[in-house]
Amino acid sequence: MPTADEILGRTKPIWTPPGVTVIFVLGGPGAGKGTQCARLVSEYGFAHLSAGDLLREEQDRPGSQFGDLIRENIKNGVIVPMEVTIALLEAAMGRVMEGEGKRKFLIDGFPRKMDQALKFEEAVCPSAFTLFFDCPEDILLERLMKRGQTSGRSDDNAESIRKRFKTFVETSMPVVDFYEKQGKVVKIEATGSPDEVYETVKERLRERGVEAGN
């Protein structure tokens, strides 16, 4: 895994399109990003990397130098320093390319802030576009409280959910706005059922020239 200093010091991406395709996937907590990504992996052949899952795995990894930092940040609904998340994503992409041969990635729950977006594209790989799942806070809260009954996730409680949504609006929406001005956002209304949302996703991807099985 690259060190934080390597990420911060790099000024040229190690991968570029069309050899590697990166689609960012953003939306408030509970917007259904993971569910939709799983379907896209099955039908389109993407590799799915969840920034949140990678961080949770790292916090539990014995001997991790970042474990305590990640745990405290997640508990408080605060974004983990960008170089940590980017290093984990780069390492995961490399493992997928070497092990599975896949070179198309859905990066879920990232970038959460402008500095993450800019640094990832500068140091790792420019993105093709961002899939943005738009959903009101009251629906997200209802979904996550229900998920919290069975998920076992420490952040699936009302207080943490509200903190996470507030953080998303304040820090991630500027990222969406930034890419939207470049014509690089595919906005999906995520209030319907998973099946309804997925049909919309497939339609929007076709408009972008992304076909199933590619």
Ligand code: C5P
Contents of the next structure:
Amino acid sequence: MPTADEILGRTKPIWTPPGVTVIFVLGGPGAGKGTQCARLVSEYGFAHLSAGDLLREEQDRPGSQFGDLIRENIKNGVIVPMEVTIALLEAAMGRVMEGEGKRKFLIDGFPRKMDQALKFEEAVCPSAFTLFFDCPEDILLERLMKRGQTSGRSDDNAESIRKRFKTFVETSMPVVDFYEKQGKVVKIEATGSPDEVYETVKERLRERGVEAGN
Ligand code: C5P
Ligand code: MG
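Could I have the structure of this protein in the form predicted together with the named molecule, to go alongside the form predicted on its own above?
Following is the full complex, with the preceding chain placed first.
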């Protein structure tokens, strides 16, 4: 895993399109990002990297110097310092390219803050576009409370959810707006069932020139 200083000091991306494709996947907590990504992996041959999953893994890794920091931030629904998340993503991308040989990535739950967006594109890889799953908060809340019964996640409870919504609106939506202004957002209405949403995803991707297959 690259060090924080390495990430912060780097001014050129280590990968660039078209050799490597990065699609960011955003949407409020409970919007269905992970569910939709799993489907895209099997039909489109993407590699799926969830920033939240990588952070939870690092949090639980014995000896991690970031464990406590990650735990605190996740519980409070706030954003982990970007150099940690970017280093985890870069390392994971490297492993996927070496291991599976895949070079098309869905980066799920990232970038959640402007500094992450700018630094990742500067130091790791520029993005192709952002898939944005749009869903009103009352539906998100209902889904998360239901997920909380079985997810075992420390942040799927009413208090953490409220904080995550606040972070999403104040900190993550500006990232969506930033890419929207550049014409780089593919917006998906995400209120329906997973099947319905997936049909929309495929249609939008087709319009964007992304076809199923590996
Ligand atoms: O995406 P997910 O809901 O799994 O993220 C869980 C938590 O991980 C977030 O609420 C936040 O605390 C942290 N996170 C982050 N930066 C990201 C993605 C997740 O700090 N890019
Ligand atoms: Mg997720």
